[in-house]
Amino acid sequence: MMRRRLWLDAAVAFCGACVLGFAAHAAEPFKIGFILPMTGQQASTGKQIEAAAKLYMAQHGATVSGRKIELIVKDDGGAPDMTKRLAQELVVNDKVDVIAGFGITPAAFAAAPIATQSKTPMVVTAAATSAITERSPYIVRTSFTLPQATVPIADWAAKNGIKTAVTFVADYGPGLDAEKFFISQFKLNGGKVIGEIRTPLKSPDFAPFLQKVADLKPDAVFVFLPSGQGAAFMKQFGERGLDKSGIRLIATGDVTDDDQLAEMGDVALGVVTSHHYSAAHPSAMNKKFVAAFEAANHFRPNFMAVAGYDGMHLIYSALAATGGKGGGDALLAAMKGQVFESPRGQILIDAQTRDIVQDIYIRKVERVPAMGNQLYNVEFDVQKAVKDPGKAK
């Protein structure tokens, strides 16, 4: 009897330890590590994405399927070497379940091998070079690609009286994507590119490059610049009188960034761009998103914010699909093929490419009396469910 009692006591103790061990595991927080440029030239990108991630948590709670969500934000200053080091620290030391953010393409490239080696899902909420998702099978993107945004504006230009154009892009991955796909699509539609201009990514002085545009006298100049450079470009565009020269300015939406439109003033009026998001997008969901974002942050959300917000939705939904268990491969599988309504419209994560499929809007900068007479990118046309042309065969 004594032996039986001891055995029962041991069994109960063992089961109790198992339950406590399971409870301890279930109570472990689910960690999301955002690596963002919170300082430096791309600081507005970090500011927007962090604010959107925190808004999503405030609206949807900090617990998913019994797991407390912990958000860790690290500043890489837009330096890829720092991005790589921070990604390693987040995976090894902080033991994050997901890494996210990545303000520029070189930063995303730097982190990709770490995502692969550790089998950690990597949600790209900013960087826009087409090839990014090919750098690791664990990368999923909620932002956009430059070919996706560029092809529609090239189509629009050729159909709206623009016969000759000069391309004007930042000299790095996304800029080269924009240049390549604008030239290809514009020529396909009968247009002629009479100049190709590339500006340095860091601390550019646009004046000498704008003089080249003035000298070439195209019907239009097509521009891509990374988020944060648009206001400086528009100021110099106006200072050199190009806004009154008859040369039309067309661009991707990075140039007339919602976060900087107020600084640009009337020189931006009439600029036509193509992009996946505008704070003026007229859906009910977006109106609620903008109102909540502005109330929480006292500034307007831009396309970086909506990608951060949707990145959090993607992660929350994937964690819920695993019943709170997580795990790199399980989370990745749950992210693939997701379809959901975003403030920008319906989006799909392509299960094969892990890239985003979304509507691309043609917009014009206008003052909107009903919205405080402020400048907004007002949508007037759309291409539905656009895949990345860099991958579409």
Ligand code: DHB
Second form
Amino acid sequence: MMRRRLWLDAAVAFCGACVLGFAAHAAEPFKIGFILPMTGQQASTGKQIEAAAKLYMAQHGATVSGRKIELIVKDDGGAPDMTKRLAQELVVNDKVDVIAGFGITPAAFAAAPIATQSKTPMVVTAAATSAITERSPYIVRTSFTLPQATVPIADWAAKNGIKTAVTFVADYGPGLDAEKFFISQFKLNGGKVIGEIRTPLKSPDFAPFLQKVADLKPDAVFVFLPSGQGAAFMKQFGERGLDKSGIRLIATGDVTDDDQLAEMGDVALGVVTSHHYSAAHPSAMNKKFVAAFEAANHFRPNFMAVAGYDGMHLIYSALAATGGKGGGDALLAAMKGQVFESPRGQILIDAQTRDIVQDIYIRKVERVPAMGNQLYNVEFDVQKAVKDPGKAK
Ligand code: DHB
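What I would like now is the form predicted in complex with this ligand, since the data block earlier showed the form predicted on its own; can you produce it?
Full assembly next; the chain just shown is listed first.
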């Protein structure tokens, strides 16, 4: 009798330990480490993505399959050395399950080897040079690529009476992608590029470059500048009278960025751009997204915000697919091939390239009476399910 009692006690104690052990495991948070430019020239990118990630958590709860989600946000100031150090610290010290963010291409390049070495999924929610996803098999992207956004505006330009163009891009990865793909597509459609201008990424003064455009007198100038530079560019474009020179301004949507569009004023009216997201996208899901984002933050979401929001969705669904277990390779496998509705429209994570496939809209800046008479990028045409043309075929 006594022996049996002892055995029972032992069994109960053992099971108690089991339950405790399981509870301790279940209570372990799932950590997402965002590395973003919260200060410096690209600070608006960090502000938009952090706000969107927090909104996603507020709307969908902070627990997935029994795991509490912990968001860690680190500021790299847009400096790649800092990005690399922070990625290392997040992986080694904080033991994060996923790294995310990366405001500019050099920052994404700097973190890629850390993702590979530690087998940590790296969700790129901003940087947009085509080659980024090739730098690590652990990279998945929810933003866009410059070739993807550029080819449709080159098509549109050639079909809309523009015969000569000058390219005008920021002199680094995404700008060089935009330049290359605009030139090849515009030429393919019979257009002629009569000048190629590159501006420095850091604190550019656009005046001398705009003078060159005025001198070359193309039918249109095609522009790519990173998020945050559009308003300064537009101001100088107007100050130099280029808006009244007969030279049409066309661009990727980074230039007529929703983050700055309202302050640009009439000089932006009529500018045609191509991009994957406009705050004025007329879907029910986007209307809800924009209303909730503006209520929480008192500013308009831009394309960076939507990529941050979708990045969180991708991570949440991957974690759920592993039943809350996580693990770098299992999460990565669950991210590949995901199809879901985003505020921008339906998106797919291509299982082969780990890059995003999405619709690219052609839009025109208009004052929209039904939306407070503010400036918006109003979509009027679309190329469906565009794959990154920058990937080797
Ligand atoms: C990149 C940064 C941007 O702000 C943008 O609009 C597009 C691309 C980049 O560095 O990859």
